[in-house]
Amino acid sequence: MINDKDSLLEVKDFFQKTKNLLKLVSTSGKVGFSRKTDLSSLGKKCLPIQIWGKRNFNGLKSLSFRERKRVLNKKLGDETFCVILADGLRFFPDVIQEAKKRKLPLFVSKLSQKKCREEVKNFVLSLSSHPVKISAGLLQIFGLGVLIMGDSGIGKSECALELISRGYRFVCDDVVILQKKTDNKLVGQAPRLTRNFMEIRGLGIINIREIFGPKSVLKQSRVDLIIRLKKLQKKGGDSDRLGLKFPEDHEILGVKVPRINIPVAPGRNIATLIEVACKVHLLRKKGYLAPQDIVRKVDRVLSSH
């Protein structure tokens, strides 16, 4: 990570945090590896990073020699960082000789063009300071600061309700101010004009701290673990009825934080089963899992036969 003291990030830096990444490889050696860029200045912009894909290639290539010259000229210019081809693609050896007269360093990508421009922003986020808002709760439940996540309309507010009622902290409903800290953890708080406040269809909008008391509400909260709630599948959908996977993790701001998905459907009891999610989470961090647990025990019933 970039010491807050110097907010700059170096070339060399760039390839050694991303070459696995975006399976970089440098066309033009070490060239241009000292070029730095002010990450300070960045916000939620995007690197000065040129991504070429099939597209640029193919324009690049339909060129004479002079009017691609030209072409390079305009878009090889000093405030550029670095150069990456995508889809596999090399560049032209006259591309590399002007990168080389302007100390620009040319990397080339496996990745296709899409596939870069995610990364590259994916990288840009992890190492900004700069607060992000999304759509989701915070609540904390059982000391675990959990992001409750979903499609409109899919009960997050009633759920982090009963929640609530049940004696558990409330963060924020509908909109999460996230930022990441120097130890590479998230923290999250609600919007400085609805702390405090829930919206709940057919109560309107409700004061959560004069409601349950002072201390049902947080002004911040670590986030642990997300809960994703999402519409049960038909039949089929759901492939992993012993819970042998663990959490898949959900990005944000480069950090990564374990995320269980929660089916929901009429009749179930979504409050209950975000309790046993926290908990089953805490028990898989002391290296407890009940599907291995059931398996060994089925395994050895079975070699006893």
Given for the second form:
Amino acid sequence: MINDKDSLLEVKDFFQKTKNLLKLVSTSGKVGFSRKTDLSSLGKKCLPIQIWGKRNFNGLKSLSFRERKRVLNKKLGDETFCVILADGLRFFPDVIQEAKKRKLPLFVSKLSQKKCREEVKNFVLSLSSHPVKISAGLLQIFGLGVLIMGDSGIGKSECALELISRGYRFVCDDVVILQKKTDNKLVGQAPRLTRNFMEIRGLGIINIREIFGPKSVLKQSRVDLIIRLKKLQKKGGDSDRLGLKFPEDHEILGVKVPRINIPVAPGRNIATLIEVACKVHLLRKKGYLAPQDIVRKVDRVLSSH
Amino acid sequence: MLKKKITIKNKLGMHARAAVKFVNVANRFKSSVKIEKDGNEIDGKSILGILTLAAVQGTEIVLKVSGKDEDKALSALLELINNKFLEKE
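Can you swap the form predicted alone for the form predicted together with its partner chain?
Let us now look at the entire complex, which starts with that chain.
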């Protein structure tokens, strides 16, 4: 992993981290291994890595010498990070020569071009996700990773404790480290320092693992659903009473996670509400939507008159 | 929102008891209190949050206070840090 401060990726690091994955072999020794690229400017752009396959190779072969030089000039520009020749092909001598002149690293891979592209993309995704710390709790309910957010003092920890005592597994409370994984999913875990610990007003700091046993805790979990606890607004006339609207998406690190807002008020058992919200989410994923169901039924009755 | 950069001055840094003092002061106010360190932001009203910062002596943190009583809250928190969490050392 690269660290937070320098977002520069060096060819040397790239090669070392991907050589097993991509079955890479360097054709130009360590030429150009100090070449760098800025990852922070990546965003939508992809890494300036040229991945050539059979088609590019044959195209290059059919060109005249002069044409070839022109194409290479364009392809092997200063912005290019490195060139990977996939499909188990070998570079032409003039390409190698040209690259050496420009100090551009050349790699060959035994994998197919498509596979190479995929792996490089995954690698870049894993790099570009710096972990973030957010203030929330993370639990696993019915196999769903549920992130509980809300202002301090609203009862996140108490609610998490209630859910743990019902047998759901606890990842962390108060501080969650979130990271985007290569499959574009968010994974959350506890900071090592406070793993298994929780702070409850009136009880102080407690250790969940020691109280509920090792089965009650998880080291990390994917984040599938966000529950946001909010104080119930007295005016609150515009709340979605039917639940017709789909959960809003909450974006963290560029990953969209469905978010359900649950108003907190005396007499509402938040733990049960969260539990049921998870069930509703699972049903929705299966394709069943209760609000649509009742709307349809009401419409049928109304139209039969 | 009020923002203020401050350096932790006491010898032991933001240790557990100092964190408790900080949280207690922060909870006296309605405003939300956030602490930022190295780009990570945590809730200043949570003990575990502050402990994960692992702020040692000399660490620079940024206090972000927002709400109706933000002036009072910020000055009270700054006073606490500047007074080295009322420790004797």
